[in-house]
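A lone chain, given as C-alpha cells: the form predicted alone.
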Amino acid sequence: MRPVLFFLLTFPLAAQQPDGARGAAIYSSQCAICHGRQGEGGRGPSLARARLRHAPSDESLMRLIRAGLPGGGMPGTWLNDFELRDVAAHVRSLGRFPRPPVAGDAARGETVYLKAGCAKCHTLRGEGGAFGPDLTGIGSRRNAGHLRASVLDPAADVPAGFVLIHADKITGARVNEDTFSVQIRDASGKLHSFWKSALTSLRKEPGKTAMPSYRGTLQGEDLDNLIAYLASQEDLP
C-alpha cells in the first residue's frame, strides 16, 4: 500500500484540516451555479449566512451535500468524504460574507403585491392562492436578483415539477397524476380531477407557466419596493 493512501485510511478524518484550494474549487464547479460564487443565492438559495436551516452541524451539512434535496431541485454527488468535507468547510466560510444590500422598500413592497395581485395565485404565510408555487420563505431560496428576473420574465426559470395542464376546456396547474386519472388547480384556486379515458384532449406544458411578464406594468420604485418584500420572506429559524 502507498504511504500517503495508508496515512489517509488510517488518520482520522476529523483529525485532519480542510483543503481550502479544493473545497472552494469543487464550489465553484458544482455549487456556484444555483448559490452564487459568494453564496449570495441565485437559483439556489443563499450561503451567506450563519446558520442554514437544512443544515445547523457540519455533519449534516455534508449529508445534504451528499444526498441533496429530494424535489427540491438540489441533486445529491459522488464526493469521497475528503472532498464532502472540504466543500462543507468551505460553504461555512461563505457565512461570513456580508449579506448584498436589496435596493426598494420591503414595507411598501407589501402593498404593491397585493395591489398587482399576486395574493390570487401565490400563498404566502398561509394567505392567498395555491395555483403558483408558494412564496412563504422565498428570501431564503431565492437572491434578489433572480426574483426581479422571474417577476420581468417568468418563463425563465419555471419551478421543478410544476407543469400546465390543458383538460378539455379547463387550464390548470397539475396537483396528481396518475395512469388513469389527473388532478388541476385553476387559476381561481378551484380543484377539478378527470378520468382520461373521459377527456378530449389532454395536453401537457412542462415548463410553462400562467404568470404574465410584468416588465411593462412594475418598473422603477414599485418593482424595487416588490422585490425587496419578496427578498424579506425568508424561513423561520
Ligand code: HEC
The other form holds:
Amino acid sequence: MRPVLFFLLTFPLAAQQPDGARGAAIYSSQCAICHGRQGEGGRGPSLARARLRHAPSDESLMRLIRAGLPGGGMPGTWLNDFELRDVAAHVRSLGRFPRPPVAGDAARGETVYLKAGCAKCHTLRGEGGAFGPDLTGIGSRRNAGHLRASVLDPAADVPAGFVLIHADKITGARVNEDTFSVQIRDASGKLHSFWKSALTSLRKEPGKTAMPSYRGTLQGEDLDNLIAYLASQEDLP
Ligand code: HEC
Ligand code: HEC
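In place of the form predicted alone, the structure of the form predicted together with this ligand is requested.
All chains and molecules follow, beginning with the one already shown.
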C-alpha cells in the first residue's frame, strides 16, 4: 500500500465533520451527469431515496463510490477519503428529496409490455428471452426519463456490457469472448459458439443497438403505462 493512502485510511475521519460544500461540488461535477442534479436519476438510478440498494451503510456507500459498479455502468473514482466522505454525505442528503412521480398506470403497462413483444428479447423476473439485457429490477437502476428514451431511441444510450457482433452470417449479442473463441446469442435466443480461427469475418459494434425503436408505435397512454410498469420494477428482495 502506498504510504499516502495508508495515512489517509488510518487518519481518524470520524473526528471531523463532512464538508457539505465540497461534497456538493464533487457531486455536481462527477455524479450529476448520470444521477441528476438533485439525485433524480438519469442514466444512473435515482439517489433521492432513503435506502440505497448497494449502500446500506456509510462505509459501503464510500466503498461503492470509490470502486464503482463495473459491469453496471457506474465508474470508480480517484477521490481521497475526505472527498469520498463529503460526497457520500451529500448523497445521503439527497434522500430528503421525494422521488419524482411517474405518470401512467403500472398495472396496465404490463399488458402493453406483453403485447409489444418486449418479452421476446427481455427477461423480467425469470421469464422471457435473453437477447437483450435482463430488465428485472430495472426501475431501481434507471429513472423513468431514461427508460422512456431507451424505448423510443434505443441507440442513444446502449448499456455498458452490450456488444453487437457479426460473425460470418450470424448477428447477435456477445455472451462471452476470449482470445480463441466467441459466444453469441442471436435475436431468437439461440446460442452460437465459434472458434475465431474458423471465421472469415468477425466484426464488433460496441455502442450499436439491436433493439428496435418504438417511436411512433407506442405513444400516449400506452407509452406512459409501459414506462410506469418498467419504473415499478424494483429488485427482488
Ligand atoms: C457514467 C454514469 C455514472 C456516473 C458518472 C456515476 N454513476 Fe453512480 N451509478 C451509475 C449506474 C448506471 C448505477 C447502477 C449500476 C447497477 O445497479 O449495476 C450507479 C449506481 C450508483 C449507486 C448505487 C445506488 C443504489 O441504489 O444502491 C450510488 C450510491 C452511486 N451510483 C453514486 C454515485 C456517485 C456519488 C457518483 C459520483 C462520484 C456517481 N455515482 C457517478 C452511473 C453513474
Ligand atoms: C429484438 C429484441 C428486442 C426487443 C423486441 C425489445 N428490446 Fe429492449 N433491448 C434489446 C437490446 C439488444 C438492448 C441492449 C442494447 C440497447 O440498449 O440498445 C435493449 C435495451 C433495452 C433497455 C435498456 C436497458 C438498460 O439497462 O438500460 C430497455 C429499458 C428496454 N430494452 C426495454 C424494452 C421494452 C419495454 C421493449 C418492448 C416495448 C423492448 N425493450 C423490446 C432488445 C430488444
